[in-house]
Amino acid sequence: MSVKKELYGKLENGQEVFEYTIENTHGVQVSIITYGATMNRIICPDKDGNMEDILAGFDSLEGHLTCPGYYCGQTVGQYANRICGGKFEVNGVAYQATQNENDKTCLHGGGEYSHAVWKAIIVDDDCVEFSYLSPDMQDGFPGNVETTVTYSLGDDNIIQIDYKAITDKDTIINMTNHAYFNLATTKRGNVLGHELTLNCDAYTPTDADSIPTGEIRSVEGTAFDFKTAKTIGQDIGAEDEQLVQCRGYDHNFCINGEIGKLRHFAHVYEPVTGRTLDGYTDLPGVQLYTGNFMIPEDIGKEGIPFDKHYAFCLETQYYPDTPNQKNFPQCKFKAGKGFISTTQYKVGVKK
């Protein structure tokens, strides 16, 4: 086991930012930036031995800055995913949050989190942790809340992410990665032929702005139904309203089992290559998002265009807009607490 940090590169104002590669007795990397604790390479073999980077993203910084709305990789707070009009209350307080998605919801916290520069050690041959101060109000949310978030990497191809998000005051906290994955990379083209399978009996429908109208629908029948593999391409055309609003998946999917428990919530297989990838979160839900308002007109790695379906995300959640949806578990934190979460991605291969 290894990390090694290099200088990734460097702000406008001259701030540097720098990447931490950790690499296992197999070969196995995962790489990490300052900018945005941003989960940035994750290299891995294929059923040949082939070693590939399976995330998409971007080659540079520059990338990172330009295309700011993908969110490539990057850790997102202080609420990730959407909160209704930005407006929620702690206590009976009323909190109007940025309305950075349309002048309308308030999406991933504003960005705040995932394009601040965090601090970084190296706490041992394979773990890194990135930590940053989030103060009071930014971004309309109560209480300065010190985060970090951990990365590490065992022989068993696990990557683990460990959050940890303490308050001074009553606030709400929602963490996830928003890594964007293709197992057989993006040159060889879009996700739609990976298989997919989730531990999900249930997800959450959601209205025009993609706000969730607080049913918790059950999945039976539906073209939500992963219960069972499926390749993520055999439904996501079908006339669904909640497809063709969101030109494919972009739900919140309720992970099966008890909150607080790590278990097993989801399992990627690509025929072409062999890998595999594997979900586990002690969290409530997982955000399935298929890469839909992907544009060719950004450029991310190798000088590969972007394009629709290019990716999908796994993005271990409190549900969204939970703070006014009172029948969703509940992400409140009181001063001197906060949230403190687990979620793993395990590489693999099928012969």
Given for the second form:
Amino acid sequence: MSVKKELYGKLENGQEVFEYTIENTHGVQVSIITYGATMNRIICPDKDGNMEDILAGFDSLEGHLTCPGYYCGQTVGQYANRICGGKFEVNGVAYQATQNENDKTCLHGGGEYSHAVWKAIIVDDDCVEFSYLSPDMQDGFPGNVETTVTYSLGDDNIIQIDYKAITDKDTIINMTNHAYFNLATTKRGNVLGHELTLNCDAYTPTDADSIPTGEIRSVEGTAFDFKTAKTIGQDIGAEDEQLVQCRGYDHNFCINGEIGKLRHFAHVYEPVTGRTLDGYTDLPGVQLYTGNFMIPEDIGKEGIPFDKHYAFCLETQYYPDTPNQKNFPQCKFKAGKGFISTTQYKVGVKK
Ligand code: BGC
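The block above covers the form predicted alone; next, return the form predicted in complex with ligand BGC.
Below is the entire complex, every chain and molecule, led by the chain shown above.
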């Protein structure tokens, strides 16, 4: 096991951004940059041993800076996903978060955590910790939130992300990582041929602004049923108002099993390369986003233009708009406490 630190780039103000690469004894690597505590690369073998980077993203810091709306691999906080009108209440006090989506919705906490430069320390030869202090009322969210996100990589090819965000005022916190996966790499086109299984019996349908209606709908007999493996593309074009409205999947799925316990929520298999991805989390939900808004004007790694469905995201999370949805599992944290959570992504191959 080893960790390597390199200069990755500089912001306009001269601030340096570093990249940390953890490598295990199989040559699997995960690289994280201090800008956004961003998971920037995962290099892993296909069924013939060819090492490739399975994260869609950018070759340089400039890519991240010029395409901030993608959140490619970035850590997201203080509230990942959407809050209706950016409005929420804590202890009866009304708060207004930044309305950065169509001047209406708060998306990904206004981008604060994702576009900040985090501090980093190498904890061990398999583990790097990133830290960031979110100031009280930044983007409208109460609490000074001391946040650490720790990435580790084992010889079992598990990338583990540990979140710890402790507040000094009662507040809401919901964090995720926004990695875009393409197990065949974007060189081979879109991800519609990837076979996906989700351990989710229900999902949360949304309105035209992608805000949950409050309904927890069974996936049974719908295009949202991934309980047994099917390709992402099989039903993506179905005449389902939820899919039409979002141009594909961009929905929160409710993960089966006990919240707070690490559960296996996803298995993905890519038949051309044989690569697999397994996801585990203790959180209530996962956003399946199928890159519906990726466009060829934006250039990804190796100069390959993005395009619709060129990657998929499995963003573990509390459900979107939870603070305004009383029947969803809640993510309010008292002063002195906070959001403590683990998500794992395991890479592999099936021969
Ligand atoms: C959202 C998408 C959005 C993407 C990039 C996802 O979490 O659900 O609607 O386009 O993030 O911001």
